[in-house]
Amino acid sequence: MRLNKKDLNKILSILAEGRELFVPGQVRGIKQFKLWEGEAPELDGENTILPPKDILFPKTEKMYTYKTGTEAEIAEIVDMPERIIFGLRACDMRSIECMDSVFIREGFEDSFYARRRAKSLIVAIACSGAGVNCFCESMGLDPNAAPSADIFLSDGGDCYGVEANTERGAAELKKWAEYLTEGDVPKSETHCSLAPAMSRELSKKLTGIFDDDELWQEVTGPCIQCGTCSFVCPTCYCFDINQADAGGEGVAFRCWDSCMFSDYNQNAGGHNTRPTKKQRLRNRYLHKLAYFNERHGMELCVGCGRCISKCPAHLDIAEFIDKTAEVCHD
């Protein structure tokens, strides 16, 4: 099916009826996903600087209210509006698949994430401009396809190719019917800027360099432990839980945390299981490239390149992949 680009705003209006619609746009000079307010979304050029992760997994999220004393009670906070995430790319769609594996599958369900996910329809789009640090193809993705998205758009010049990948997507397209016409659109041909030597074979070998202190000291030396990599990463999902108590009643909330912070592994008794930045960054890289694959069957890095672009110390996970590919070569 084909959608004329001049009708895009009409489609966005349909999507926004009774629902929160998030699209790529500028917020204080930063390209990120924002609530649509009638403006044209920024679908061209490089990807957003910030991923859409916080739409499903907010930076700060109230979980429960509680009261103590003789009439103690706990009430889960349930406030999950219907949402549309429009215009995300293949790397960010894969990141949601990773989050689904953590929060919904594998024998555990996080009720807060699960409700948001169930109420979110995703319209993905073929990548129109790979950034200088993009390498999703090396991580097994196709920047021109997102098969797990509900609806997928491909750029055909003056029109979009439109296809539904799920029953929910097909039901949504019925609302677009008067703006869709028959016809195919040639597949987009965007390719990544970087091509690190990542492979499933390398993923299986990476744990073999766990005790290579010389390598890890070299890799982690520049790190300043700021946590920027965690917060711009679309797949980092660590969080901390705290309470705001007002004397007998309060609210429990969770907020993003980072494994790069020195107190992340601080136990109640004072012992820290990863007291050095070498240990913390080693865990981060091996989790992204090896540990997650062992459990979930896919790497936790999606090759979006955001951590490379925004690291103030210029750490580069793509360079790390190439370096370890040489070390692990048989």
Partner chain sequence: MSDIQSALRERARELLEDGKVEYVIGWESARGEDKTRPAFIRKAEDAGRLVWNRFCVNSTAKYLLHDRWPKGKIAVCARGCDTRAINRMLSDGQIKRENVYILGIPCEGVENKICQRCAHRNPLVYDELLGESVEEKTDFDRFANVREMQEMTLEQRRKMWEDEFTKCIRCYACRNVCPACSCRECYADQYRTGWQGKQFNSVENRVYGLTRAYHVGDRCIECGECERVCPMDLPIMLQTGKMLMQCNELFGDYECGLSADEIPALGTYNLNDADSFG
Given for the second form:
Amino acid sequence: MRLNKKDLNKILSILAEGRELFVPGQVRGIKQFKLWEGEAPELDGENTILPPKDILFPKTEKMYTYKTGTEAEIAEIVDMPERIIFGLRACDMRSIECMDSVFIREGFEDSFYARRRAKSLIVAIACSGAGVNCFCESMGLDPNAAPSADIFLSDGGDCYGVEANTERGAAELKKWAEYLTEGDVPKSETHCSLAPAMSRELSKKLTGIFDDDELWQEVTGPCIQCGTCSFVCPTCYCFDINQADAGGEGVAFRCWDSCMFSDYNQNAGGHNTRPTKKQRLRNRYLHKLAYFNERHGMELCVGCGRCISKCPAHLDIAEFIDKTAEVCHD
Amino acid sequence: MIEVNHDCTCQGNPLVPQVCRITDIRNETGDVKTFRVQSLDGKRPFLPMPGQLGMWSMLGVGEAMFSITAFGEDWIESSIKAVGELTEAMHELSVGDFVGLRGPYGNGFPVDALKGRDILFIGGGIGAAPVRSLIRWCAVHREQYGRFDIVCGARTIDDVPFREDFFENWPKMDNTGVHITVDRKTDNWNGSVAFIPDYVETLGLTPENRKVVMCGPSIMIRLTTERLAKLGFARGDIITSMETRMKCGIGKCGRCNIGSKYVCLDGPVFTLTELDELPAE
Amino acid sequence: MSRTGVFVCHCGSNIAGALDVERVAAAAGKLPGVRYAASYKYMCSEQGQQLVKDAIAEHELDRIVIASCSPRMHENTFRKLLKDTPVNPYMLEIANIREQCAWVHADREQATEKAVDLVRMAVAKVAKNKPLHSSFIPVHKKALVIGAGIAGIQAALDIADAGYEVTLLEKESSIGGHMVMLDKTFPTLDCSACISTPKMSEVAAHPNITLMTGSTVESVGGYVGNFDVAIRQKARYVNHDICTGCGLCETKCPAKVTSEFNQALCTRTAVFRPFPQAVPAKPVIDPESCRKLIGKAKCGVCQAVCPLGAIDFEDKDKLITDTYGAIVVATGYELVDWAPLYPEYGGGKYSDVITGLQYERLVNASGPTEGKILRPSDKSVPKDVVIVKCVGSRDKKKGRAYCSRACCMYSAKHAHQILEKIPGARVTVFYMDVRTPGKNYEEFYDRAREDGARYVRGRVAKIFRENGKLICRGEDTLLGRGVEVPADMVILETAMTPAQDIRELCAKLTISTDEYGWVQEAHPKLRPVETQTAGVYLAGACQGPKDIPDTVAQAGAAAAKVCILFSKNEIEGSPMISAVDENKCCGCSACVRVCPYRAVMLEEIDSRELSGAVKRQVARVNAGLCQGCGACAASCRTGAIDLLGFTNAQILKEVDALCL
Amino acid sequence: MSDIQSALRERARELLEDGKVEYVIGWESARGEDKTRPAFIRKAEDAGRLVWNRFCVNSTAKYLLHDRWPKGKIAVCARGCDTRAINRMLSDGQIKRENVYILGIPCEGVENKICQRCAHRNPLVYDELLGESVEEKTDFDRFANVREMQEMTLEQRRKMWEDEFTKCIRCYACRNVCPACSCRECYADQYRTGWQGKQFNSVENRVYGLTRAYHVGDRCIECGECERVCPMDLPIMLQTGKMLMQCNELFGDYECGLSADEIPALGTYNLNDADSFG
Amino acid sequence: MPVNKKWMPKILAFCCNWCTYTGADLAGLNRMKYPADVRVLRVPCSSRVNPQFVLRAFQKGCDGVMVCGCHPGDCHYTSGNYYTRRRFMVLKEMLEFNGIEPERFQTRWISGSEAAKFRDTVAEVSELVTKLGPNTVFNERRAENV
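Would you generate the structure of this protein in the form predicted in complex with its partner chain, following the form predicted alone above?
Everything in the complex follows now, all chains and molecules, and the chain you saw is the first one.
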């Protein structure tokens, strides 16, 4: 189907009825997914700096309230509003697939995430401008398609090609009926600017170089062990559980955590299983490019390049891939 | 894949614990206490397999994973050593107080693989707790297993936990040898004074048809494995339970990974061969 | 959860009258961790304390909160109570709901609400308390007294009589200080030598006192009970073990140099005893004036003459170190150098314008003039004498605003002595005020005036020589006109100042001085003989100008303090001191800088780090010195050093509890 | 620029060859020539990787804290701000001067907005100076941004900081890059003691922001690294700048990192300090 | 908070044990009256107060914070209040710079004998903070944060 770009605002107001609509926009100079307040979303240009991860897997999520003392009781916090993520690109869509695989499909089902995911409608859009650090193609993605999104908009100059991939997407499209016209739009042809030599065999071989200390020392040298890469990465899903106590009662919450922090693996009694930054960054890279693959069949890196642009020490996962590819194949 | 039963949670959400009441607290040693709990409606919170863990939550302080060392008709028990702020806070609890509990987690000991075998149980200090859960299970199904040799090591005799099991119940089991050793001699003990690795060597056990179940500090495991290897034990026959930091307990938070394996989901029980495949972290 | 007991006190009607104590107890009962809450009429009474003991036993409580009067009143009472219960005395917090709540808020409802808040804060804090145990510091029962004037002598004697060993240091070659220079002492006019020389000989003979003259303190380390002191004894060049004090060498010594003891009124030889009754009664050689030691001439007469060969020119300074439990500072005073300050009084060029001490030497029987008052210029008997008071004292322009306290009395004494010893003498005293604060002081002053001393109220503006007389031009403020008094001799009663090297000594002892250099006492009214460094006491004029009666009283008080310290084998240090968590400390020495008592030092420890075993610096608290102020805990960014009893966790919980 | 670079490579090769230093910390070009990355050259033949150009923005000094007890000496390519960072760590007792071999580089300013406000382009302490010292820049007001901020009304400032701290994602990059942040265990990681909650909300962020400003305020060497690395572009230097301005006004002119034995302003006192207490 | 009652500010006062706390006790002994919205937190010396405690008080919902100590020169620990003076002269400016009304953070030297000064200070601060209204800038009480 086709949608005239002029009618985009009307579509957005349809989407925003009684639901929280998140669109890419500027918040004090930082492009991120923000609540839509009627302005035109920034769909083109580079991808958002902060991923949409915060919507499905919030920075701080209250899990349950508790009371101690004689009548101790625990009450789960359940209310979840309906949400819509509009203007998602292929790489962020893949990150949601990864998180679905972790939180829903494997082992226990994480009820918090599952509930949020069930109440979220995702409207993806074809990638209109690859950033200088993008390499999603070499991670096996097609920037111009998002098969697992509910609705996908492809860019046709003055109009969007609209197609629904899921029944929920189709149901939603019915509401757009009056603005849709027949006809489809050719697939756009944006390509990534980077192409690191990532491949399925490299993913297998990576665990082989686990003990190559000299390589790891050189790769992890400049790292300053901050959490920037974890918190701007769309697929990092590690979290910490904590309790905010207010004198005998309070809230238990989970919040983002980063494997790069020094107290991440701090056991009671002082022993730390990964005390040095070499071990921690090695674990991060291997988890993204190898370990996750063994369990879920896809890499945990979607090639969005956010960690490359934001790393204070200018570390670069794409360069890492090229270097290890070179080391692994000989 | 991993079969999952989590019937002790609040309306099925694996991350939200259920309130349970402490019905009994026993002082095992100076710094180890065993807490027995029951859910509010007086029933057993969940039916754990031997070696499985429960996530104990002291409301307002924090959560930690402890192996379920024993269970009965309407209770389960865990032994907790006071090492950090949370465990010290729990040691201040008294009977009738409430804790949060969710579980069971972990894959538990491979009871089927052990069927028909002689078993050497080794428990180092608080490591005796997970081993005890397996011994109690094997005691119930005694006929399915061969000879038992139970070894317990501790700093001094006063640090040996579960005294009535080690000294009364288990020696009475047929075809069972109970061997206690301590690091440091005290006047109320005249038995063996030796580190576990050396002591195990003196027991003269043969590797044929025998599996070893060993839990305790990692140095003890490493040294004892070397001695067992000298005695001819294959690494595949040695089973241990990993003691790492676990946060969520359901394989999501990423904290307890060794390579691609999650200790709380794929473990904590591994054979040494499985551990060798993982990257040496 | 912790098992806390809360006890709310009615304090008769003091608290119960102003707020609803039952509601406070009920609210406390619901707080987390509180297992027992009750209220009682008088918690500090015998029954009240028994109530606490019973509750502890019955409910197995492990920490207690008392909501009552100020902790400054009964914190110790309740700590002693807990000593004979299984609960550690420091698992206790007090909520002040009397002085800071019941008594100061009229509105009963608001007062009750505030009391509930205060109890909640105390319960939240006590939950984080840890059992604390006092640390014990050994005490070396040996005292060091610095300065052997009457203050040092009296203190040393008292301590020694109490049975403890004392080392008495004196910078000069003989003990006695300034008092032994005086002739008579007011107000009883008994002879100074008669009351001080017996004490001096008692000191020399006392088995417990080790006397070290010509000695100063080189360095002081350690802390109360364990001061490691290095003492430098100047070379005497006379072996006092062999020397019998016959004095033959003194008669033969060719060198002549001004005698400091006699205030430069006469000279002394290089090998000398400052005054006949000196203790130790054996001479020493002054290296600056002995011709052989200066290397000017071969001399060595005294060595040749000495029958026992006691002279030894190769003698060297000796450095002796010892450990002392307490130190008494008794370094006394000096007279201000008035000459540069008062050019208008001749600036020292008139030899007949003398200071009070110079007069004392003139009138003293063992002085240069054997007691006859002869004016230094022509040794004639002065008929007209003018005494000028407050020279250098009470005068901001000359740099000292304080009053030197004793000069009013000894100027009256001088007037009385002159009138008595020189028949027909005329004495004029220029005064600002006359202060006679002691027993029989006023009567003594009256007698001086009855003897004929003429008191003129006004300050002397100028002293100049005119046809053989010293004209003292001043002003008589009572008559409102200028006045000029011709005089044969003028006595200036100059201001007292601290000894010159007092500031370095105080720096070594880590005690402070005020802007003039007088040693700073711990508290002017409540702790006058203590300093803010534990174990260092002070006596006499080093703390401020004073006369002999006050000096001796202070010396006795300082000795008593030392004896209190020595009465126990070890001092129980308060356990509420700082403690360092070594694996958090990065050795940045922020705490070392802020500690007022230098109780925190960096120390090297062996530490297992990622890169193997290394040596690194961490802070270490000296339990003896730490007074528990907590400045270090607030300066430590990572919370490695914390003040037990007021830890960061406790205060944070207290702040949180307030806002629930 | 390029003769310094060749001198740098030359000296690095010599130092590594005769084993005087264990490794050299400098910069090497990253992907694309407009980006460099800190480099740790251990072998003499790798010395060629060292570069010096206007894209060398990362501070090299803080990496000394990643190896506090080195076996041998560590060579550091240090610009003016890096040498101030080294002085900072020396004053805090975190590194030993004998462990560091400083290759001083006079710097005309790199691609970093802080360089317009840099008063110490020449290295303050060095073992070798690679190139003649450049003329210092003095035509700027060190606290221009702070003064401009103070013109705003209280309400405006409140709103501005409210938004800024809502953006913060607590990645702690500003802490991990700051030479004044040298604690073994940061207060923010000790949530057992309860200083700082783990929640990500604007209040906890504000507490973190203000606490860190207070911890490093009187020792901040104004190297601008915290603002450079902040992924959310928070104006962190405003906070420490305000602290320094206060120290300047209250305790006499105050600049940090100028010598190796400085005492921070809040760690000492002066009897006649300004006193507006009631 | 029952709606009919006039809103009462919550003010926390860090008082040094040797001077201000004694002064407060003295005010009690003399039965002086002052508003009931100040809660005193006893510390051994004003130099024990870590600026982070003040931030914590504001974060947890206090409407006003006071730090009181001995007059410079009278400190029982000789130099404690000199550090207090520097720390909180700077913190006062930082709070204002961050948009918190400066009147909410008061610092006073009150000696053991100045009971009247303690009463007047409490009255003055209580009135000032009541005029300013509840502290919403920093306060964790707001819905989205708890």
